[in-house]
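Here you get one chain, nothing else, as structure tokens; it is the form predicted alone.
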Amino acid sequence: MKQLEGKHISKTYEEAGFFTTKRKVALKPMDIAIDNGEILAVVGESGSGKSTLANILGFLYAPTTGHIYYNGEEIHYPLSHQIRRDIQMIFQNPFTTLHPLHTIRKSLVEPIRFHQVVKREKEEDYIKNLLERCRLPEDILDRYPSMLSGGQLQRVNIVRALSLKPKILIADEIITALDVPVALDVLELLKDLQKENHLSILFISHDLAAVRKIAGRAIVMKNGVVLEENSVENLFICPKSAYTKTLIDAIPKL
């Protein structure tokens, strides 16, 4: 079943100059669908349009053209309370996504309280349970973001997203700022959480090695255009485009 679907979506930005307004096409019209419970990867270099796509499907940007459907129903602005809760994003830089003057406890409690996920007297136990599942110690709750490593911060961001009991996670280049061992651990964590919660995940990355480890299906993008879409296994066995083959050849080999 198609859980989240974009039909003919595109994005054009307008940049005002001295005498004229320039138009920059970041995403050309495309269709995309995420099936219930799957991990779909979107792959491409910087500037390929993959993050623009993530921001449109995460409802941070409105598309210039096209329509978005959730469980078969078209989504309109302003977004409903339920949509904002059901679709959560995790961003690339873990050092800029949490308020630097708030403790981790405060950063986690606020969205839970806003969306009334659990009763107030159960918030602490609820958060501690999520920390345990994401392999984080309880004592980080009284720390500030500057006191945590990049890997710990990214796990906190995953906890914050999961705390709202979402149906879909959009992960935009979430391992780029992490060391390789930490990145691998985060990928394993995402896979485990996806199975436990039957989550759908849109995994945005320029790293085909990471995509091969986590996703079942992939879309390859370049310059705002979809070049090909295939199962990850077939993508590696028989890439359809020369660009995909270049990305595969660029993967470091031992």
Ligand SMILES: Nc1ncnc2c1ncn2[C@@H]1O[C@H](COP(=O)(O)OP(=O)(O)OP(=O)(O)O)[C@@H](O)[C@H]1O
Contents of the next structure:
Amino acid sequence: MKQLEGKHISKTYEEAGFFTTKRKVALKPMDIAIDNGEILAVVGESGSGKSTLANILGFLYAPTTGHIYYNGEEIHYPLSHQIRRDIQMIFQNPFTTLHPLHTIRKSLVEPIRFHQVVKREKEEDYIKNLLERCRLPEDILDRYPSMLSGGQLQRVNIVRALSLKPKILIADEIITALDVPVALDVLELLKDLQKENHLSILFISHDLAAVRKIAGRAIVMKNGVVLEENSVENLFICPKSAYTKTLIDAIPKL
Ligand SMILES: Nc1ncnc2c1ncn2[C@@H]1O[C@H](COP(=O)(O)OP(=O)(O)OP(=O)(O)O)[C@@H](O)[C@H]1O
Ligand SMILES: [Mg+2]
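If the one shown is the form predicted alone, what is the structure of the form predicted in complex with this ligand?
Following is the full complex, with the preceding chain placed first.
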């Protein structure tokens, strides 16, 4: 079943100057649907509009045109608490997403309290359980972000998102800043979590090798246009667009 759907969504950024307003069409009108429990990848070169699409589907800002539907119902601003909770985003740079002067505990507790996920006396257990599932030691709770590695921070971001029991996770280049072994570990974790929690994941990446490991379906973008939509299996066996083929050929061969 279609869980999150964008119909005819597009985005034109406007930058106001002194005399003129510059317009940048980052996303041409497109349709996209994420099915219940699937991992859908979005690939494409830098500037192709991947983050723009992610931010629109994560409701960071409204599209210039088009409509978004969640479980078949059109979503309007201001967003309900439920939507804010159900759809969680994780971003590329783990070093900037957590408050530098807050302990990890504080950063984890805040959203749980805001959304009243568990009673206060259960918070500690709840968080420790999630840390364990994301293979993080408990002693990081009293540390500050600067005292963690990039891979650990990204896992903290995953814990933070998961703590709200989301239905959809939007992951925008979340392994790009990580070393290969750490990145593989995070990919494995995401895959496990998707299976255990029946999460839907929008996995944004320019890394086709990572996409192949994790996603079932993919869309390929260039210059704000969707060039191809395919199962990941077919994407590699018989890509529909010449551009996809060049992306595949560019994957480093070990
Ligand atoms: N706030 C903004 N104002 C003006 N232009 C923007 C803004 N954000 C993005 N753009 C432009 O829109 C286009 C698409 O950007 P977007 O960030 O969606 O690409 P991307 O595919 O995520 O790239 P990357 O792989 O580098 O993250 C780019 O040309 C970018 O410069
Ligand atoms: Mg981006």
